[in-house]
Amino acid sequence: MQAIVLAAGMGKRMRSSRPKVLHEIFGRPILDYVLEILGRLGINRVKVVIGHGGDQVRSFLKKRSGTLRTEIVYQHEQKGTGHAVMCAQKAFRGYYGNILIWPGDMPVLKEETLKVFLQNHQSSGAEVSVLSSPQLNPAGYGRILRAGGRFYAIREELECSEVEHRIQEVNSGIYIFKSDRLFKSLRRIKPANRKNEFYLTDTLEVLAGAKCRLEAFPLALPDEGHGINSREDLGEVTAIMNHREIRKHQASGVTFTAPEQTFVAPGVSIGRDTVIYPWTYIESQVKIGEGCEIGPFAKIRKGTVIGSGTIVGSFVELNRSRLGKKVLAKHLTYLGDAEIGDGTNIGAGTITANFDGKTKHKTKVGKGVLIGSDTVFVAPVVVGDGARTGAGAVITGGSKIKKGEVFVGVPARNLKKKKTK
């Protein structure tokens, strides 16, 4: 199967110079979530239709890593979803399989849900299948039309009759078409509507008139059909994803003392019996061991690894750092590009000055080290096992503190013990 991702829309209600699909959730563009799931499904050839802000979207696609092969299709004038798919027709010459169509602004649809949708499409023998969504408030969505329970059309909201407006089963915008049926029906639709656009949904009535089998499969969880058309939608989708991640970790034995005040990105690993306190923000690609305490007001940034039994307390930020087991970093600390050994105590106010204006440098601290309050490490710095720093010490760049040594002062110097007679 191949796929089309619709990513050409301006997103007027976002009121932004940035293309809608490049707005971020937990530091990742909305479009990235869609492409990630397509890759996991094994759909490795995807046509991405771009238009408004196309250069920005193209730049993102070029930089994006992974095995998914994306081919860019330009929709130079935005004349509706049907027109967007028409623009992709040349890219499907010689292809006669199924085509999955997915809006690039729907990042909360689960991989498992798509798998079931694909299976239902195959087993039903449908030539076109639509993923529908039950919504108590269907405003803004096309309505699913059925007669005797059989799905036969989608009516866009602006074209709905008074009766059709009350329908609560709506179009998610996700379809599977047989390729020949799709492109033949597109040639028969016209922009005879209030927006003067080519609606992809109009192809369904064309196909129904040709006695093609159509199916609409409702989502079990309506939230998965939530698209993003406004900043309000962006906030709601972020909350859905956050709630989903927290529930996943709770089921694995993690305690959140205030789930509604905690933020956990997808792609985080947390060991059981760890407690996460309020106002903690954890980015993707973070690994936290068992029996840790994190927060309140902690920020754990991408690439950080925290060993079991470690405490990361109030107003502590970690970035691309590795903390060993039973490390204590309880207060007002920034550790960037740092490696901290087992059993080390990080005093309040400790900072790793890891950036010199051009390059990020590392701070390496051994096991069982006692770091005094308000210590500043001007990286690169190496601190041996069992060493200590005095309160307010400034460890200058290139310093190497040996095992058991004590450094104090500004700039810090080794506090040598006097020899006894």
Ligand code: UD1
Given for the second form:
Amino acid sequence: MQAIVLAAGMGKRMRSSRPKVLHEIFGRPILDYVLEILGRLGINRVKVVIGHGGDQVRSFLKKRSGTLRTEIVYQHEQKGTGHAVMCAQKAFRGYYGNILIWPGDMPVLKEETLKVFLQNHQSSGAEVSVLSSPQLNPAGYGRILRAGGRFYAIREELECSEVEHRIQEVNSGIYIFKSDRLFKSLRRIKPANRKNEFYLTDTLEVLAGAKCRLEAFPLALPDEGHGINSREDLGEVTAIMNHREIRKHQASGVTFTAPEQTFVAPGVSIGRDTVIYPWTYIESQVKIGEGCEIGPFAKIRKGTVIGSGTIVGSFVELNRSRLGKKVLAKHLTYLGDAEIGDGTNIGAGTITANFDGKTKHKTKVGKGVLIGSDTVFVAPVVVGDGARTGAGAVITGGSKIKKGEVFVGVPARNLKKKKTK
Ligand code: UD1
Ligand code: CA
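Would you mind giving the form predicted in complex with this ligand, to go alongside the form predicted alone above?
Then the entire complex follows, led off by the chain already shown.
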């Protein structure tokens, strides 16, 4: 199967200078989530229709890594979803299989859900299938029309009669079409509607008239059918994804004392019996061990690894850092590009000055170290096992504190050496 992702629209309702599909959820563009699901489904030939903000979308696609092969199709003028698909027709020359169509603004769907949809499509013998979704508030979506249970058309909201308005089964915007059915029916639709656009959804009624076998398979849960048209949608979808991640971690033995006030990006691993306190923000690619305490008010940034039994307390930010087991960093600390050994105690107010304006430098602290409150490490710095720093010490760039040594002052000097002189 091949796929088309529609990403040319301007996303007017976002009121933004950035193309809609590049708006981010947990630091990743909406479109990236869509492409990831397609890749996981094993669909690795994808035509992406771009237009509005096309240069930006194209450079995002170029930078994206992975095995998925995307081919760019331009829609120079955005004349509707049907028109966007027409623009991709040439790119399908000689292809007669099924085409999965996916709007670039639908990032919440799960791989398993899509697999069920693909299976339903196959076993039903339909030539065209639509993934529908139950929505208590169907505003903004196309409605699924059925007669005697049989699906026969999609009606866009602006064109709905009063009765149709009340229909709560809506179009997710995800379809499977046999390619000849798709392109033939597209030739027969007209922009005769309130928006003067070619609606892809008008092809369904055309196909029903041509005795094509159509099916609409409803999603079990409405959440996954949530698209993004506005900033309000963006907030809601972010919350849906966040709660999904939190439920996953709860199921594997993690406590969240205030799940509604905690933020966990997809792609985080957390060991059992770890407790996460409110207002903690955890970015992707973070790994937290077992039996840790995190937060309240902790920010754990990308690529950070925290060993088991470690406590990361209030107003602590960790960035690309690696903390060992049973480390205590309980208050008011920034650790960037740092490596902290097992059992080390980081005093309140400790800061790594890891950026010199050009480059980031590392701070390497050994095991069982006692860092005095308000210590500043001007990286690069190396601190041996069992060493200590006094309160307020400023450890200047390039310093190497050896095993068991005690450094104090501003700039910090070796306490023992000074005494013996
Ligand atoms: C569309 C569907 C609607 C469905 C909803 C689900 C149509 C006419 N309506 O409405 O039935 O319930 O999605 O989310 O298809 N795009 C282009 N070129 C264009 C216009 C749009 O590439 O000329 C892209 C957009 O970038 C977007 C996708 O197509 O990713 C859907 O467009 P959008 O304007 O968001 O459609 P909806 O109003 O949400
Ligand atoms: Ca949409």
